[in-house]
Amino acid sequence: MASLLEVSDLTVNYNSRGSQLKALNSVTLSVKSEEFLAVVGESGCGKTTLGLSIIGLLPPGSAWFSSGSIAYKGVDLASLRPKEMRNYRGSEIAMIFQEPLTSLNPLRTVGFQLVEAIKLRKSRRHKADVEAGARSRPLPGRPSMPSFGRARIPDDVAEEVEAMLSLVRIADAKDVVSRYPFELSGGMRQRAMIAMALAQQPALLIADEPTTALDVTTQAQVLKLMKEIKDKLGTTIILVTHDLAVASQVADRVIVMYAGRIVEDAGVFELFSKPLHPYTQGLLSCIPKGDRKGSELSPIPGSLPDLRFDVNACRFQPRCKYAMKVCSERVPPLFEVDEGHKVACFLHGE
């Protein structure tokens, strides 16, 4: 299967109070097209940043590109303007944000949010098809609806409108194109903004803990509704997620990243039964396992590090109950252990 994205050793840095920090250090990861790639870890450990870098919504000013490159499609994100990035972002990579109530515009109802997605798909679609020297067609306008205000859905885009909403298990797509985000239940609006990313139709659909604000029951709903999504229009997916638990459920592979670096990077099955670094295998020992009578959580001790001081060590070592002396003379290298199975510990090699 090919790649779709190819991050190779990418670092991204912040300015936080005066000082400089590395939230992303040497990241190399490949995602191969129509795969749902989970990425996990702490808070603070570099996997928003991750997503941000790539859909190109890193904050101007205080963050950017020390090194590396982001290729999708043989395109290196990371060196294009951002005029440039505006026709990859929607169209090509799409992203869930993890409050959809703060992610929506809060004075438009959710059909005109939704027009707006598809017209704007169109727009780019036709001004593709000029550049290429296609026979020229009407450019598709904007939506015709008033700024405030409930109003019907333009005829033009009605049926797919319908059948995005159909699409994330929306039944009653009159009612719900008629309302305002402050109308809707918190998986309602999860939904709704599914279907927004998805009518610009991307091949990357980007995941920020996308959960996180869910009921336990809601939250299984939104799940598997990406997994058919990703089934069905072979859609590629990076889910964003502190959520060991949550990865196990949809992801084909888990990558698990600690103060901005990859630790361990394997398919879900293989790091579930088989998990190699100290670090998963602490966050593993975290989960709750209501069918062990008497099984104790046993918390990783110690805190991240302070990401505004490089060292060239391990950063998990102070934390580590196998740390050796190599382990603070030289920063770990992914050692691929088993065939699509990589960690980053002197413990599997050298």
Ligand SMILES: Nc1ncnc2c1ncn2[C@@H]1O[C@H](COP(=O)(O)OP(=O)(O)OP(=O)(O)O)[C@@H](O)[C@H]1O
Contents of the next structure:
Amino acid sequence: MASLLEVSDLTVNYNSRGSQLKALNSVTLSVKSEEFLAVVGESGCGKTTLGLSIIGLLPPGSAWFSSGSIAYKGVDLASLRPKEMRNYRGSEIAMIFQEPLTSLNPLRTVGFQLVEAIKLRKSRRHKADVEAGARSRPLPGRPSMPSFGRARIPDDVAEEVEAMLSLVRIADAKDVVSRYPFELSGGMRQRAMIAMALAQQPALLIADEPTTALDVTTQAQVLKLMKEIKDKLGTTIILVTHDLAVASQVADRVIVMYAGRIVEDAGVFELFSKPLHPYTQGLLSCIPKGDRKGSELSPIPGSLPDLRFDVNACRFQPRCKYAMKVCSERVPPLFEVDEGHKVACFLHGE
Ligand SMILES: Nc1ncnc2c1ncn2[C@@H]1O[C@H](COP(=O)(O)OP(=O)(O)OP(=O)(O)O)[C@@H](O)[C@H]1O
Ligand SMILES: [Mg+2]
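So that was the form predicted alone. Now I'd like the form predicted together with the ligand, please.
Full complex below, order starting with the chain above.
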């Protein structure tokens, strides 16, 4: 599989109440085409910042890249102007957020918003096809036709709306398209949001905690759905979650972040069977085990460091029971200990 995205040495700063903080610190990762990558870590470790950096939606004025590149299909997104970035957002890279109400338009029906997303993609594709003489990717379609709203909707668009909704397991498309976002349940809203993102047929989908607000059953359904979508449409997915159990259910590979840095990067089986970083081991011991009733959970003692102060040391060292002298003297680089298994810890390198 070829690499779709290469993030190299990416450092992102925020202006925060008069001071600066490094939300991402020399982050390097690559995502292969059609891979399902999970990015995990505690609140504030920089997961959302990573997603926003890739899709070019960091708050202008208060956030900036101080180093690094984000190569997507060989183009450095970090150096594009906002206008150029618009050619990638939606059509190539889409992002879904934890609370869909913040990204769905409350004043428009689900159907209207889906139609707009599809029309936008079609006009973009048409323009690109004319320019490049290329053919667009076909969508999985169904022959039946929904009718909703008063506006005249082209048949092919109406067909696609229904196909998208059926893809995200919304059976009653005719009913759902005429509803406003606030009229849907949390799970339905999240599905509508996924449909909206997929309507643009992105090659890369970044899903930021898409299931956190949902109950366990709906969460499992939405995760299963995302996996199916990846298999059916060949969409590459980056799933951001603070929950390792969620990552274990769907991801091919997991990246563990701590205080703006990547501390471990491994295949999902490898990470769960042989976690190497003491932080990953700590996170794993926090997962409740259904088969061991009454077993004690052991949260990692200590708290996240203050990102306003950059230190030339391992960030996890104050919380680490294995800390050595070298850990407070230098930042551990990512050591590749096995093929495809990297860890930023002096217990495993030098
Ligand atoms: N717009 C902003 N201005 C200033 N600081 C910010 C901004 N957004 C995020 N930060 C800070 O950057 C750091 C990383 O935040 P980020 O939202 O990326 O973390 P996260 O891993 O997504 O956390 P969570 O799991 O809570 O969503 C945090 O210290 C946060 O307070
Ligand atoms: Mg976040």
